[in-house]
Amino acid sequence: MTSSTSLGSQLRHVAESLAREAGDMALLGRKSGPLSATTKSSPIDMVTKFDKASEAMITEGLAKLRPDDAIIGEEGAAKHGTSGITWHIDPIDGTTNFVFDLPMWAVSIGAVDEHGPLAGAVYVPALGEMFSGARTEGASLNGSPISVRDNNDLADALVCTGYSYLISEREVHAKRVADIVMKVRDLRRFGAAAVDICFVACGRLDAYFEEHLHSWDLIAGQVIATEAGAVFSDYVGNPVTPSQVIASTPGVHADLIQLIAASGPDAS
């Protein structure tokens, strides 16, 4: 890397490299034999030894490559930094898919500065797909530029969602989804937020919405999808936070906000 390479590009390269290394390790481990898992926040919130090994591999890599940066990781990694850069790490996003040997899981690594998401990578090892992006520098899938689907018709939109690990929240969301599915082309539920967001980025989905995420679920996908032309907000159109996420192609964003507001148990 030369001194003329932007910070965003440098961090994007770091994220890609570490995501690939950790993801390939986890994929090899998953293929090596039976897998055991424990639970965390609820009986359906799973974690494996590979989640922890992946996070350790990433944090060790960052310690060598970016020793002054801060770190926040799903499996407990926490480090203060002095550079103004904070890494948000999901070592295996979609652990349930990982345990059940479904391909929809990813390693998600995103970097934030004082202005927000700056660079990130989402690597889907079982599909051999590397999504990455950096602020003002575009987004790519396996090195080729990507962009959102050009669609202005919500009725034609393929929409993805996810469900909270909290059972009470699932009941609320299920009622909302029952309304929404009647007014869009169809709904999908893949079970990995970072993958869902990247699928919006490359035009495989028109929109994704979910509540009760964490920063490590969102940051990398947010910079990738934003650079691909996606629009992000909460459920009422305010700036996105992990607690409420809509990511969509611009042409259906406003209509999806209205549809969410009109759907579910709280709808008038």
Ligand code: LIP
Contents of the next structure:
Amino acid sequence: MTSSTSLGSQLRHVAESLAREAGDMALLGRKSGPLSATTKSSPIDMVTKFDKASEAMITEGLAKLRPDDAIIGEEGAAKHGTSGITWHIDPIDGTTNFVFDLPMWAVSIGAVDEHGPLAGAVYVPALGEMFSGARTEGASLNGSPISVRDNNDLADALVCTGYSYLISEREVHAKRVADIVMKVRDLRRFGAAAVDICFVACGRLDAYFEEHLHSWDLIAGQVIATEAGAVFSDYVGNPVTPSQVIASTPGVHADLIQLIAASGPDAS
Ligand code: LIP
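The structure above corresponds to the form predicted on its own; please provide the structure of the form predicted together with the ligand.
Next comes the full complex, and the chain you just saw is listed first.
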């Protein structure tokens, strides 16, 4: 890394290398035999030894490569920093898919500075796909530039969503999905927010929406998809937060906000 390389580019490279190392370890481990899981926030919110091993590998790598940065990880990693950079780590995003040996799971590693998401990588080991990006420096899939799908028609849009682990929160989701599926090309539910957002970034999806996420689900995909031309907001068009995420190609964003508003719990 030359001294002229931007900080965003340096952090993008760090995220890619650590995501690949941890993701390949988890994929190899998953294929090595039967897997046990315990649960966290609900009986369907699972965690495995590979979630924990992946987070440990990533935090050890950051301790060597970026010792002054802060860290927030899904499985409990928490470290203060002095550099102004904070890493948000989802060591296995899509743990349910990982446990059921489905390919839609990823290692998501994103870095933020005082201005927001700066760089990130989302590695999907079972698909052999590395998404990455850095603010003002573009986004890529396996090194090739990516961009969102060019579409201005919500009825033509392939839209992805997800559901909370808390059954009590799913009633709203179910009603919303029942309405929205009638107004778009089709709905998908892949089970990993970081993958869903990166699929918007590369044009495989037109839009993604979900509530009740965490920063580690969002940050890496947010910088990648933003650099690929996606727009982000909450469900009413305000700045995105993990609690309410819309990521879409620009041409359907406003109509999707209106459709979500018309299909929500307060809709007539
Ligand atoms: C998952 C998210 C997904 C959501 C799941 C779960 P995890 O994260 O990526 O979008 O629908 O309920 O929260 O728990 O697999 O890291």
